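Given as structure tokens, the chain that follows is alone and in the form predicted on its own.
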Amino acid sequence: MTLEQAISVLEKAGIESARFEAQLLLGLAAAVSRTQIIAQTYPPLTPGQTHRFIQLVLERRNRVPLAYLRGTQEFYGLTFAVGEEVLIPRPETELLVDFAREKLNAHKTPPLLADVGTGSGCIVISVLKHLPTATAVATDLSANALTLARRNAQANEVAHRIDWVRTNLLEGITSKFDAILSNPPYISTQEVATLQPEVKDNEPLLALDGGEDGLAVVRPLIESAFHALKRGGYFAMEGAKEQAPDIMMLFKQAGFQEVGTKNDLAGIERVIFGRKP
């Protein structure tokens, strides 16, 4: 299969950036950079590399996410290993890292934070890279996700500052935190079925499906976060478009004060936060 043939295959499959992705896949198969692919300065592919290239193109044609094929995803300037056991980190989730840094940077004592539903570990690891005195507890229901998150923490040299706990939300956790962060499943079951094939057919449903109204996990999460915070501590979570008013109401009902939101680059109220009085 030539590069031009691969581009054609991806275009017919509805891949918008077919040329860009075909170049990346060829570079992945040949173990060279995309720059070398564009400049045609790479050696001829071996039979094994050709076979690998065809495999990658066919998987992408079947809408396997590019990040899963590459095995990595960039997030907050760091590189994270990803696989089908975890949600692919997304740019809007970086707002949670910004929020934690803003609230904890000038903390008088070494802060303790929790990352609920840690997945790849991208949130907690990114925060700890920028807060060298902080420590954390990261929870997830998936043992496979926790295994991958540990690998990412080791690769980014913060593993010694994170305790990993396999549990639902914060169940069984007795620590009190200065901040709690979470990117929970918040998409309604009905909406999940309308998502792109890359998402609905590949990413873990456990990390996506938030029940009938998208708030089935959010409700108990907000309650448990309030009880697990120290006085003056903050809870911040990611939510979907148009969910902010409902989630803010849940924050207030749980007892949070200074409830507010932060917008992503598309102007969506993406992060909802509150402070425990």
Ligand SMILES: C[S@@+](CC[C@H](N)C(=O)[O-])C[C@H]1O[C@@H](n2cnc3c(N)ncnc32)[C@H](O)[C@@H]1O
The other form holds:
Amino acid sequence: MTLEQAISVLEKAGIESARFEAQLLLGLAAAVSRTQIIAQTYPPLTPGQTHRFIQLVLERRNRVPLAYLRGTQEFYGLTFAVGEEVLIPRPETELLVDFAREKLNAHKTPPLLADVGTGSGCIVISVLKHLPTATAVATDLSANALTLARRNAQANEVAHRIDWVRTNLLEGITSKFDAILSNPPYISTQEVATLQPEVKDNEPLLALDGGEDGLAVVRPLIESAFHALKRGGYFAMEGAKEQAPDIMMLFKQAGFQEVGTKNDLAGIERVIFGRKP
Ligand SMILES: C[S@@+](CC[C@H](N)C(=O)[O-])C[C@H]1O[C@@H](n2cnc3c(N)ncnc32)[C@H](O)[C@@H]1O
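If the structure you just shared is the form predicted on its own, then what does the corresponding form predicted together with the ligand look like?
Full assembly next; the chain just shown is listed first.
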């Protein structure tokens, strides 16, 4: 398969940046950069590399996300291994990392934080990278996600500061935290079915599906976060467009004070936070 043929296959599959993606896939198969592909300064592909290129193009035609094909995703300036067992880290989730850094940077004692539904580990690993004295507990229901997150922590040299626990939310964890962060599944079941094929057919349903109104995991999460925080501790979580008013209400009902939101670059109230009095 030539590059032009690959572009045509991807275009026919409705992939917007077909040329860009085909170049990336060819670079992946040939183990060279996209710049080399554009400049045509790469050696001829071996039969094995050609086979791999065809495979990659066909998978992408079937709407497998590019990040899964590459096996990595950038988040907060770091590189994370990703696979179909975890959600691909999204740029808006970086807001949670900013929040934790802002609140814990000048903390008097080494802070202890929790990341609920850690997935690839992108949130907790990025925070710990920037808070050298902090330690953390990261939970997930998915054992495979925890295995990958641990690998990511090792690659980013913070593994010795994180405890990984396979549990529902924070069940069975007795520590009290200075901050709890979470990007839970918050998309309503009905809406999941309308998402683009890359997401609904490839990313784990456990990472996306928030039940009938999108808040099935969020409700118990807010309650358990409140109980697991130290006095004065912060809880911050990500939510969907237009969920912020309902989530803020749930925060207040649980007993949180100083409840507020942070907007993402699209102006959506993306992070909801509160403080335990
Ligand atoms: C939206 S993904 C977020 C992953 C990662 N934190 C990120 O921001 O990219 C939600 C994660 O929560 C996990 N999860 C879903 N329900 C859970 C529960 N009840 N308790 C713990 N983890 C849960 C999923 O397996 C998934 O890894």
